[in-house]
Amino acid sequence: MSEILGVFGGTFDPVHFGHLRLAEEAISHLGLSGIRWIPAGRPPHRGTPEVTAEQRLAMVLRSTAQNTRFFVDPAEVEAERTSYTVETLERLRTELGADQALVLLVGADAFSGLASWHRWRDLFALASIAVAHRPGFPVEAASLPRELAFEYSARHRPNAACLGEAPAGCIVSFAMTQLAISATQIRQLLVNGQSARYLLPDAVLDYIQLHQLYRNA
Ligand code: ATP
């Protein structure tokens, strides 16, 4: 089996240390060769982000530049239409081939909403899924919507070995350093004129200040 590539999508509005620790710890806990960060262009699950997709991409590029295992994929930002994860994974499959082991990285909150994603059942044929624990969001079948709980129970494996045994199809969870940081919290702090320092990289905060982002609710 080939090396295992992580795929990390998100709005990253803005990117923060919760995202960066998730990615860093996924590499070591799951044995990934690297992670493709894929900022969403026009996220289907949310209203218009408060900054442009290009600015969110620029912040992800700044925060990941020093890490040789992190790669940033601008395709969703550059696309004209709505970004769906299933289509992004299909594109990666075409690019990387049927044998490449792919793992979609999601936080526990995002995973619990998976059954609302476009063509969500097709995701399992395209990638495995690794769910990172997040404060306030338990990862267990009992707390998931019924159809997702069914898939979770069928596909969940107790350790990461399954990720390298097949290109797609299993679900694992992993405990990361618990950081109750969210982009929502950061946006609120900035709108209120309060400090968001030490919740996100200085390079990102400098960019936000330079471009005067997140000033209005
Ligand atoms: P918002 O507050 O705007 O909803 P967010 O902080 O959840 O944003 P996203 O860009 O929506 O950030 O998240 C991208 C991915 O990172 C999702 O899978 C999400 O679950 C995960 N994630 C974000 N913050 C954390 C965190 N502190 N711990 C674990 N996972 C996280």
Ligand code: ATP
The other form holds:
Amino acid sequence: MSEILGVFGGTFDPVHFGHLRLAEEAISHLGLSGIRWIPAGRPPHRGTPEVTAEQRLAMVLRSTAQNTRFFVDPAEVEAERTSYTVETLERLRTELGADQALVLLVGADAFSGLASWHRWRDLFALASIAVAHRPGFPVEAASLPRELAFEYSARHRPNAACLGEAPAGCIVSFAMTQLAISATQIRQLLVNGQSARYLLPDAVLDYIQLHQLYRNA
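Any chance you could show the form predicted alone after that form predicted together with the named molecule?
The next block holds one chain only.
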């Protein structure tokens, strides 16, 4: 089996230390060779972000530039159409081959809504899924919607060894350091003219200030 590549998609509106810490700890917990960050061009599960996709991409590039195991994929932004995870994974399969082990990184809240994603069952043929959760609050099948709980019970493995045994198909979970940071919180601080320093990298905050982002309610 080849090295294991993490795939981390999101709106990143803006990218912050919670995102960066999840990616960093995923490498450690899951034995990943690296992580491909994929900012969404037009996210299907939320309204149009206040800032442009190109600006969100620029912030992700600035926040990840110093980590040699982080790679930024601009394809969804450049496509200028709705970003669906399943189609992104199909593109990566075409690019990287059927034998490349791929691991889709998601938070526990996002995972609980997986059954609402476009062609969500097809995800398991394209990648494994790693769910980051709060310490002491593991993902449990009983808390998931019925269809997703069935897939979770069938595919969940107790450790990350399965990620290197097949290119796709299993579900693992890992506890990550709890950082009470959200993009919504950061946007609200900036709208109100308050400081968001130490919630996101200085390079991102400098970019936000330079371009006067997140000033309108």
